[in-house]
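Consider the single chain below, provided in C-alpha cells and representing the form predicted on its own.
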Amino acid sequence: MADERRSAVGAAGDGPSGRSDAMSDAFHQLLAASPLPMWVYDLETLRFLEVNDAAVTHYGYRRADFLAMSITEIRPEEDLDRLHAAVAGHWEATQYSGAWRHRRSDGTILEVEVVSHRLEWEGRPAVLVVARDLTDTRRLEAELKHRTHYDAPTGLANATLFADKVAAALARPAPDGAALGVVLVGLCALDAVVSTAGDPAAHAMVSATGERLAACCEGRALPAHLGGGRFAVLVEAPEPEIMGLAGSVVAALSPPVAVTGWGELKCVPAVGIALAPASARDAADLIRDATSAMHHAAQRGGGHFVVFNAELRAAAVEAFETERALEAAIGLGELRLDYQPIVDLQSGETIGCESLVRWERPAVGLVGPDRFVPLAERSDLIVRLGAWVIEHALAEASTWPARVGARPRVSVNLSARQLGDSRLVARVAEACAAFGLPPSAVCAELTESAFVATDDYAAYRTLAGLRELGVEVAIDDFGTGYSSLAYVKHLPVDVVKIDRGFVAGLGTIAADTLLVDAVVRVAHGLDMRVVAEGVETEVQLDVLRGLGCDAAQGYLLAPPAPPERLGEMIDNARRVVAGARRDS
C-alpha cells in the first residue's frame, strides 16, 4: 500500500525533500492520519500532487479528480486574484496562514482557515496545506452577532444597535440641508392589552407594529424596536421630510391590529422627535430628548407627534430638579397630609378620610400632588413616598378617636409601582401594629391605570394579601381608564369610586346619570360599595342619593384639610347631608 501511494506522487526512493524512504513513509502516514483536510500542490503549476482521505471525504471529490485539478478549481472565481497574490508570496515566505473560501464538489462554499508551508516535492517547489472548516463556526458567529444587534420578535435593530447607529451618525458631517432625527414611538395602552388580552395578544401587536414600521421606513430610515411598546426610527433628511415621515408613522400605526381570539385591538401611537445638532450633544441626549417628546405626546392622548424644543427641555430640567428635591424632602419633614372625609349619604356620618399628600417646598410654597406624584411614579421614589404616606396616615388616624370622637377608615393611595413592592403588605401590617390600628381601619385606593399598568397576577397577589390582612381595597377614578366592572369583578375590590368627570354631569347630562346608575346597580350586584368623587352641588348630591349611591366626597361636603381641622370638616359634612334630607 505504501508503494502504491508513493508511486502516485514520485519515485519510491525519494521523499518530499529528497529524504529517505522512512521519512517519506512518515510523511504519508501523517497525511493519512490527520482528521483535517491536507494536500500538497506544485508551486509553479498549482496542480495537486497529493491529498489525504480527510480532504477527499470533506470536499467530495474522488482522489483521481483531486489529483487532476489545480488549486484554482476549488476556489470561487472572485477569489482568484487574491489566491495568485498569495501563491506569489510563497516564493518569499515559507509559512502562511489565513482565511479563505473553498468550493466543494457540490458547489457549496466553505469558510476555511488554512495553514501552508513551502517545501520541496521530488525536487520541485511545492506547498503543504492544512485546511480547517470554519463554516459552522462562522455561521454561529453571524447568528450570535445578529442576535446581539437585532430584536427577535420584530427583526428590527435593537436598542444597542440603534444607539450605535445614532452615535455614528452624529460623529460624521450631515449632508447639506439635512438634519439628523430620532423618532421615538410608544404604543399607548399596550399594558392594558397585556392585562386584558394577555401576552400573546401584545406580542402579536408588537410584531404587527414592527412590520408596519419597517414598511413605512423602507429605503429612507432605520427602524428599531427598543423593547416592549417602544420603537424608534433614525432618519437623516431635511426637517420637512423628517416631519413627513413622523406623520406617516402615526398614520401607519394607528389602525387596529387583528388578533386571533380578540378581533381588532388598537394601541394609539405617541410619537416624539428630537433633531440634531440643536437637540443633543450625543446619542444618549438625542434619544432621551425624543423620549421626552414622546411622553408629552402620550400625555395628550397619542395619535400625533411632538417635536422636542426649548420649552420641553426646560420642563425636563424642572422635572429632574423637582424629583431630586422631592427625594430630599421625604427626609426633611417638608411633606404633610391633608384629609378629605368620605360621607355616608344616608346617615351623614364620615365613614372614611382619604389622605392627600402635600409638599411645603421651601422658597416655592405649597406644591400639589399633581405636580410631584407623577414624577415619583417614574422611579422607585414612589415606593419611598408611599411608605412615608402609609406610616404618617396611620399614625394620625390612631389619634382620631380622641380628636373627633370617631374612627373613620383612613384611605391611602397606591400606585402601580407600589404593587410591585414585595414588602407592601408587610409595611401596612407593621404600621397597623405600631399605631394600634386594626387593618380594617385602612383602605387602599388604586386607580384603574394602576391595575392595567401592572401584571395581573402580581396585582392580584398584592391586593389579595392586603385583603387577607383585613385592609379594604378601592378602585379609584373609575371610568377614566381601560377596565370595566366585568374586569374588576375578577379582582379583590370592595369599593368602586366613580370619577368626578361623570359626577359633574349628574342632573344635567342624561348619559352621565345613566352611567352612574349602571355602575351603582352592577357594583351592588357584585357586593361592592360605591363612592362618588367630586360632589360639588346639592343637585349632584340629591341625584346620587336617589340612585342609591352609598357614599360621596367633594367640596360640597368637605374640602381636603389638615388633620387639626378634621373635626370641623366632619361636622360640616353631617350638616350638609342632614339639610339635603330635609329638602328632599
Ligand code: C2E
The other form holds:
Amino acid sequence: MADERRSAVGAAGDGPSGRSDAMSDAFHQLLAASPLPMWVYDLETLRFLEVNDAAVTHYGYRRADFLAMSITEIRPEEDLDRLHAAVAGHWEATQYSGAWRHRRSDGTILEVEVVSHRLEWEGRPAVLVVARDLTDTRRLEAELKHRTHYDAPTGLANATLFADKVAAALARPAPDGAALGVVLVGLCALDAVVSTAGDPAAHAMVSATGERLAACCEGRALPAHLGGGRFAVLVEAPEPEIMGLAGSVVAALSPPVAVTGWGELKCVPAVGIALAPASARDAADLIRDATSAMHHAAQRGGGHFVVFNAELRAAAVEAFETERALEAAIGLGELRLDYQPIVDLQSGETIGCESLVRWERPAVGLVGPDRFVPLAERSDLIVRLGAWVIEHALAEASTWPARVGARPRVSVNLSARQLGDSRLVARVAEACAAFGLPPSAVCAELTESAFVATDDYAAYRTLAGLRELGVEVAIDDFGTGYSSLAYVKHLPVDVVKIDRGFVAGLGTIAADTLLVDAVVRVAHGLDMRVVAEGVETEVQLDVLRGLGCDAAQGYLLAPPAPPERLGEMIDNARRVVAGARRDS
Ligand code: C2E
Ligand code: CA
Ligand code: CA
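Could you output the structure for the form predicted in complex with the named molecule, given that the previous block was the form predicted on its own?
To see the whole picture, the full complex is given below, headed by that same chain.
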C-alpha cells in the first residue's frame, strides 16, 4: 500500500501543471489531505491517473485497481452515454459540475455531486475530479420527507399526505363505475383509555388499530392515521364495495386489543363515509363530510357506519346556524337561568339550587340546554356561555339571603372544555368578590366524562384551583359514564349526584336499589355526600331516605323554575319531605 502510494505520487512527477515544484507539492498535499474523494483522469484514455486516500476508502477499490481502471468502470451502464457527452464537453469547458451515480467496489451505487476541472497532468490533457457523496444527504431528505408524510406511531400515511392523495384522486377521472370514498374512523372512548390506563396503553391501542386497518385495506385502499383516535381510508371502487370495506373496517376494529398490564381494552370504532362526486367538491369537503358522518355514528354509540347524505348536510348546516345564533344570543340577552332546589332529605330544607340555562329564541320559542349546550361545546363558545352562566348565577344567588331568608348553595354546570379555560378560577373568584358571595356557597357540577378529561394537566389544575378557592365540586350524572365506584375515590369531589336513570328504578328494579345503596355507602366512606337526581315519586323519596341518601332533586320536590319562584319552591319542597316522612 505504502509503495503504491509512493509510486503514484512519484509518477505525478513535476505536478499537474508542470508550472512549479512548489505548486505541485501543495497540490499533492491537498489531494492527500482532502476528506473528499478526488482523482485525476486522462481526458483521452479516460484512465485514472491519480486517486487520493479518501477515494480509496470511500469507493473500496485498492489504489492499484483504481489506477488500472477507466472512469467508465465506476458508472452504471445506463449513464455511459451521458458520461461520454460530458467528457467531450471538457475539451471546450475547463469547469464542470453535476450530479452522477458512481459504483463502489461492492457494487452499491452512490449518488454524488461532482466538480471537475480541466488541467494538464504530466503533459497530458486531464481532468481533476472532486466527488461529494450525497447518499447520506439523500437518505436524510428521504427520511424527512417520510416523516412529513407518514405517522410515527402507526407507519401509515399522515393527515397531510392523506389530504394530498384525496386531492390527487379527485383531480383525475374516476375509473368507470367507481366512486371515490373517504372513510373516516374514530375510536370512541380513546380518551377514557388514556385517563384510566395511560398514554402507553392508548399508543398500543392506536398502533394495533393502525395494523388492523392496514390489513383491511391491503391492496384495495389507502389507510391513514390523522392523529389521536382518528383514522381514514381513501378508496376508489364501486359504491357497494366501498360500503363493504367500511363494514369490514368496523368488524376488524371492534374486537378488544390486548394491552400488556391491562388485559383487554376496547374502543368501539365509529365510521363515516363521504363519496365523490355525490358528496363533495374538494378534498377538504370530502374529509369534513366523512368526519361529520363519523360523528353521527359516534353519537349513536359507534360500532356501525354512516354515509354522509343531504339530510346530514342539512343537520350540519342547521347546527352551524344555531351555533352562530347562539353566539349572538349571549350578547342579546336571550339566555336566562332557571333554578331547581336540592333538598335535604332529613330536614326538608333547600340546601342548594342548580342553575339550568334556557334560551328564549325569538321566532322559535324556549330552547332547552340539551339542544344548544352540546353545540356550544364543539367550540370555545361554551367558555363564553359558561362565563355568562357563572356571572348570572352568582349574581342571583347573592340576593337569596335577603329575598328568601336562606342561602342555598348555587350549583353551576361546567363542561369539560371549560376546565381548559385558564381564566375559569379567576372568573369564579372575581364574581364571588363582586357579588359578596363566599366561594363555599358555590358548587361546580361536572359530568363523569369531564372528570375523565381531567387527565389533562391544565384541566386538573383548574379543578384543584376551584377547590382551593373553597368551591364545592360535584360529579354529575354519576353512573352513566365510564367511572366505576372504585374510581370515585381518586376524584377530587365533595358530592356525588346519582343519575336519574338509576333513581327511576328505585323500589321497582332491584339492581338500581343495590347500586344506589352501594354508591351511598362508598361515598359516605369517602366523606362525600350523595344527591339523587330526577326524583319523581314518593316511593323513590322513601327508598332514598331509607338508604341514607343525603339530598334529592326532582319534579316531585320542585321542577326548575325562574328565580322569582324560589321562595314558593322552597316551601313546596319542605312540605313534600314532611309529608313523605309522616306517611312512612
Ligand atoms: P343536568 O345537569 O343533569 O340537569 C338536570 C336536568 O334534569 C335538567 O334538565 C332538569 O330540568 C331535569 N330534571 C330535573 N328534575 C327532573 C325530574 O324529576 N325528572 C326528569 N325527567 N328530569 C328532571 P335541563 O334543564 O333540560 O338540562 C339538561 C342538561 O343540560 C343538564 O343536565 C346539564 O347537563 C346541561 N346544562 C344545563 N344548564 C347548563 C349550563 O349552564 N352549562 C352547561 N355546561 N350545561 C348545562
Ligand atoms: Ca347538573
Ligand atoms: Ca345530572
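Nothing here was measured: the structure is a model prediction, and the numbers come from that model. Residue numbers count along the first chain shown, from 1. Only the largest set of C-alpha atoms that superpose within 1.5 Å between the two forms is called the rigid core.
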C-alpha based rigid-body angle between the two forms, smaller part relative to larger, in degrees, is 19
Keeping the rigid core superposed, can you check how far the CA atom of P37 moves between the two forms, in angstrom?
3.8
In Å, how large is the C-alpha displacement of L49 between the two forms after the rigid core is aligned?
5.6
